[in-house]
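Here you get one chain, nothing else, as structure tokens; it is the form predicted on its own.
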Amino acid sequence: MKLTTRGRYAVTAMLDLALNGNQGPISLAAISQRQDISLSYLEQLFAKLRKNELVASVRGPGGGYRLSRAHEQINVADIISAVNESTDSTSCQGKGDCQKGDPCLTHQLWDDLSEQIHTFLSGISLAALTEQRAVKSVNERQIKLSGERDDVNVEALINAKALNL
């Protein structure tokens, strides 16, 4: 399995969405800014997403994106399927005909890593992330980068994200 940037880009623009997106919908210019993530690249993995209802988006003054479900229920695997990204570790795809037609020596090894993989990015959800102290403090740092929030105290952000209010 070779994760691309389509992949890590949709899920890192999923995290910063569910991080931030509890003071409305956020646009992709500001996740761009944060993520350092090509505004053009953003659209075409929002399209993606919006398609198969990972994200919502809102139009008008002080629209953008927010998340169409709660972080609970958004995990990783979901994230990369939604921008056609695989977790198959095989040659073949899974289909089994990777040695002209038939499986290869090693084919039910990859396909158990690919199994393995999928379960492991099912279990992780945008919530499980969200609540990481890595992830919070990277994300404070990004906003402080850029600028936005500076007349709001960071710290009453991050206790009001605690305790969900």
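Residue numbers count along the first chain shown, from 1. Since this is a predicted model, take the numbers as computed values, not measurements. Superpose the two forms; the largest set of C-alphas matching within 1.5 Å is the rigid core. What changes on going to the form predicted together with the DNA:
Put the two forms on the same core and the Cα of Q132 is off by 2 Å or more between these two forms.
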Given for the second form:
Protein chains: 2
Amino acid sequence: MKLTTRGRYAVTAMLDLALNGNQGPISLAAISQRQDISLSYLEQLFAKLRKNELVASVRGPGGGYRLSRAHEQINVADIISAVNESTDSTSCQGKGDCQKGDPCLTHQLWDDLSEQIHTFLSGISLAALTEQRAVKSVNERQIKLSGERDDVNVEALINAKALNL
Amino acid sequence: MKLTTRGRYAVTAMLDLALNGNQGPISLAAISQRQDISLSYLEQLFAKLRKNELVASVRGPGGGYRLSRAHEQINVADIISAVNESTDSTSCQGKGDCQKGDPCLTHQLWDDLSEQIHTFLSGISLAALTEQRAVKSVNERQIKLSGERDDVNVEALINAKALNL
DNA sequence: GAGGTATCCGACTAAATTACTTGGTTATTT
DNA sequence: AAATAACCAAGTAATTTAGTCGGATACCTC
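Alternate state requested, the form predicted together with the DNA (shown: the form predicted on its own):
Following is the full complex, with the preceding chain placed first.
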């Protein structure tokens, strides 16, 4: 699990699709303008998103991309993994280049962590991300109205929900 | 919050320290050998870890580094942030280069996600990471003994614990 | 105090990745 | 036929990562 600006671009673009793609496909040119990402770079990213069946395309005038599944069925880990495909795991995964004892242990610990992050991001769908905003603003309104309750608890609640706890 | 091999190196090195540094400081040369990371690269990483007061150094023969706090008090987010210091937030944070409406919204959504990841990693201490291994092997032994219960629940349990739920 | 050890420090470099550019083609609509 | 927008490949600039080199400084041991 890697988390770079590349993944951010992909998630941002997918969020744009989720927010604006309710009626008909959205062209990359539109996303490019709104999110300030170069068109050709978007093309490269969407080629991978398409291969991973996260988006579907419509060619020709009025065409573009749409999410290929319900917003609830697409999670952040899917998007980031799709776009990072190719380069990973230079560690001693399966290979015999790992000495015995301690080295393998720490590598294993890292892998555990990496898996935890993946599990965490798998629990956050596009729907959850966009809805959460609503949850938050509702909460902010409630604070203003009641003068009670900070949003730390809401944060925990959201995390719990994201993890399906 | 960025998550690259650089952060992996840092976490791995810190895990090595946590596991091997119980009696006296550990030299970077030792970590370099065990974890197969170049000495000079480790020096660069530890310069940042030291500035962020995650490790303390002892110079001269028999010297090296030790964790500057209890294992429970050092979390993964601390380590990764320390080592990534400098380059970040090319987005429209605070600046006026963001158009109105949709663009700000998706950027905001990304920031929310980024914050969630940070919160998540803040909940995972070096102690938790190393202990978890013990938890897992205990669980594996239990499975072998009883033939019952897969480790999905344990995974959830660990996540819940990491999040302080 | 001489020699060895290990942190500290800065500048430079190779390799890899990222973000973008260019110049097309193909499919589809009007 | 013309315009639109996905598709595709190759190349490039910029950035980041990982490592090298050549030292200086602090500290311990003999």
